[in-house]
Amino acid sequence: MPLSTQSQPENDEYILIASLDNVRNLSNILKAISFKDHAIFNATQNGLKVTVEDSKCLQANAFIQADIFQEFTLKEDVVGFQVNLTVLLDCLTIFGGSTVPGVMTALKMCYNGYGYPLTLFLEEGGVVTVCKINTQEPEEPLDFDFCSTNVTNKVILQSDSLKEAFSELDMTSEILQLTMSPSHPYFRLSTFGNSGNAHYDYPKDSEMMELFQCTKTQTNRYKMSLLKPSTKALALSCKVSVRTDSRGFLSLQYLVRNDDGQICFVEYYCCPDEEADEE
């Protein structure tokens, strides 16, 4: 879009106005859901939500709070618009990692409505960088349903023993298979891979199992690559909650702590897979 034939909006005409002090405090949480190029942006009172589908199967979500950014200012209600997040990332780390302790890279993120671009300003060593990416007519997010009302099945765990089973999941296997009971195996991850299965078991009683609610026995298939994703999420966070509601569906939810110490949070929902019931 050609910038020079577009009056330069000034700064009381933008209807969001986001500013960190520590650009790390969003990219960090944008990597844990950027398995896609494209990302739905919401923008209300409360902070920023960004979510990012594939296949019609599995939404991640992640939240930062509005008292995360230094500045937070909405013009509306709610501000909504689509980026290529692949692209907002690449403009958010444009100074590199940050070799030098103590250096920050500030962000103040700027969009000013329907039809413009969102513009990043980024600073650091007193170096400023503008970045302009087009933005598209926000998708309808899926609304996969899930209300507390019908989880059946809901442990948290701490994240430290999931991050294990997770890295070591036998990827030749097309599905990773979720069994959670209240009685043995309680918390059970399958698969099944060429060289045969594997399974990884939570007791109920394990200090890695800080909330453990399980009414009822079920056993539900997610296809393995569209939960591989979820691993970055699981590498932030510290603690994880995983329900299952009457349908099947899955809700992981993360808990991450940014640089700062503050709180955010990532979700993950994804669809049983509906192929016929294997071994």
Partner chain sequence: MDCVTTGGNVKVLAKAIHSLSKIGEELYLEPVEDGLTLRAVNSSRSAFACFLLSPLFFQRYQAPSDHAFRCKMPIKSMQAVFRSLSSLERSVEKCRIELNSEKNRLTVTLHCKHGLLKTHNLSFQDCESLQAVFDKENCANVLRAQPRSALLFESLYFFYQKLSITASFSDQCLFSLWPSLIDYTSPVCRLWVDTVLHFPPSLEEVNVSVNGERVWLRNHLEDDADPSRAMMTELCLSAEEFDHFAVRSESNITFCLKELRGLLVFAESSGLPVSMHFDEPGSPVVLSVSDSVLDANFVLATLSEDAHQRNHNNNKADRREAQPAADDFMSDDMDSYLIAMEASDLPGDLPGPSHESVPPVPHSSTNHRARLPSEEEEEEEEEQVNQPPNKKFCSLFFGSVLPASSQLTNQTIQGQEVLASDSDDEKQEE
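With the form predicted together with the partner chain done, generate the form predicted on its own in the same format.
One chain, no partners, no other molecules: that is all that follows.
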């Protein structure tokens, strides 16, 4: 790791140190959940969990495992803080996020505890930039109480097929209707927009369908405005798991491979549209 400048304080000052040879392995996954300014960081020995929420109806979580980092040191069981995600991403891409082969920006991210800033040391081509971002005490993330025992329906799709569906559906529709069923139509996406009603069906034996586990017929509606942020994660992913529970809550779990081929996960939870349910 080339970040060994005199401007860096001693490592023993920090309760969290996370280093990457390629900052894109962090910045890309954070872009997949950047739909609100503030993000809650939660560090454990397993790695980093970053949470972003919107109006108590949508939650996105990015999971970056500890072994993704070249160094991941944590001196407490759990370290949490809240930070402005927009500012953080601006800092992480301060060198322009180069995609030139062989040119990488290295990162060392350090945190010294409550009341201290998040300190970033970024190095590219021998030039080191130090950024300090104010942190706040983390708010308690919403508990969507989405547990596997309450999951009624689950499918795993190749992401390309879902990207194709979103490109064909009418995005002027205020809602997306999702039907999952053990019988026809199995897995259907529906919109009701300016150009009329549109449906996109997946047969359960489709080669794009890696897993089909549906125990009962469920039709739920979700606000399109809440689902649109998840398309950022969809664009980066290679597979997506779609699950609904007995309450109609939706879980979209995206499998994302970083530049080094390592696997990270981004998960979105979305509440069903109650107004549509009442109609």
